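One chain is shown next in structure tokens, namely the form predicted on its own.
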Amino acid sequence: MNEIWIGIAAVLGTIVCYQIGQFVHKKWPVSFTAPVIVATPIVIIFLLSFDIPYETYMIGGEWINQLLGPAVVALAYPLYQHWSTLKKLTVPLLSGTLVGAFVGVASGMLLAVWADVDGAIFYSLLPKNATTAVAMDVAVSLGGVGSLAAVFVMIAGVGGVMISSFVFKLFGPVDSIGRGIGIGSASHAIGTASAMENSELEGSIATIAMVVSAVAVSIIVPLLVMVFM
């Protein structure tokens, strides 16, 4: 009984921290201050402050957790509202996002040798761009860490979204389907749902890119491992 009444605190808790997040968005609109990324320290500095383990908060963020299947199951309503143009857009959806698969690996791959990084924490650095559970799963089967991987996935999510905004005024104006491209292949789910927050046609491409991004990912990473290392 009493671990009910701690998920309950525990996704209210979360609920008042994302609002928080949704107001200080809406107040100062920038990349900077997206909900999940204000949402989360505060969610942080309250456990530390009042000395809550994690597993005592995961009671209730595991029931949040598991509304992340219904969530992505939802994104399937814009696919089908913008389903025509989007069928115009298989080409460059397609290029565009095996490219910025290939393209995240390598730099990760690339930035883990220079920076003398190897062993667990090498493997589970190379799938970041890919879903947490993609990127769990390809860690492990190379010899990485699944929970190291994921916190990775989380660095690329939040990371994509703080400098999205400023990356796409670098290389001139963008239109919805190159900021869904970008930001769906690079920070999967947290950025595609900046992405509809923006615009449903630029969220269902980036729900699109998130997708294959995700399988090209589990793909990729293993040939260059193989080639390379």
Contents of the next structure:
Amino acid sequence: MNEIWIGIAAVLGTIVCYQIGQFVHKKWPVSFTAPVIVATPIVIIFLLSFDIPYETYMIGGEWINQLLGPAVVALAYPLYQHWSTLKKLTVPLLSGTLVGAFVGVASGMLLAVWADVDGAIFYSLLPKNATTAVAMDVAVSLGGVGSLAAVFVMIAGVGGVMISSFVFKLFGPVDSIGRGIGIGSASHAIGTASAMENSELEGSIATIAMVVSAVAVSIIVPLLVMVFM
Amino acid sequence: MLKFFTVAFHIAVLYIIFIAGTWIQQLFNLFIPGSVIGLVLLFTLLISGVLKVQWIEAGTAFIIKHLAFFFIPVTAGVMNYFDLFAGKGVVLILIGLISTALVMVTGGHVSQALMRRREAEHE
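Starting from the form predicted on its own, produce the coordinates for the form predicted in complex with the partner chain.
Let's see the whole complex now, leading with the same chain.
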């Protein structure tokens, strides 16, 4: 019984934090005020200041997590709606995504070698731009740690969305096709959620990038590791 | 109230497709997660006309409008890893961010450049 109340409180609390996030994002519509970026720290600060362990919060958080799978499935609908536009763009969209996936793995590898990062951390870092489940599988299959891989996926996702408006302003790309591919292949589903807030077309493009790059990363990581390590 | 039930029903349909995706993943021992297989599955069902848009429309619109919400609990899990971010962890975060920024810029520019070249050819 008690667990149910904790769960309900966790869900309601998350909804309140999300609404604060939405409010802030409406007021200052830039990428580092994206709802997930504003709401998550509020949840964490709340839990820390009342000494509530993450595991207790997750009694209710797990209920929300249950909907993560269907939420990813739902991305098929805008993709379907924009398909007549998107299918004409197959070559540009796929090329950008594949280049992005390769750059993500290769640059992660080079920077890690340069910074003397090795062992389990090294393998957990490489697949960071893929969606969580893929990244964890790839990392573990090479000798990385699943939960550590998930943290790097978060850095690519949340961190990527946070810096995206700044990075795009400084270095481009400027149009919604380029930005959709950029954010979708760099920041997977969290990036797609943020692209969806800009426009449905940009969101659908990011969806394609997310799906293709999940597959590409899972092939490129073991390949590059085999060749260079 | 009717709208609430429509949305709930549509989300249930999405959930079934997600479960189907997970089954396919386990059956063929695939490395692609069940949710992504479900995405491709739903897309195929819609394109082929097997599943009518009316069956999922309201639920998908609702979920996509609030997509960010569903990522809050998972993301809050970072709080268990604050230790990692001390000391050398900062370097790891920087590596992650720089490499992610590179993906954004290179991938995006390749698509944009190919698009523009195509548009120029058509003119």
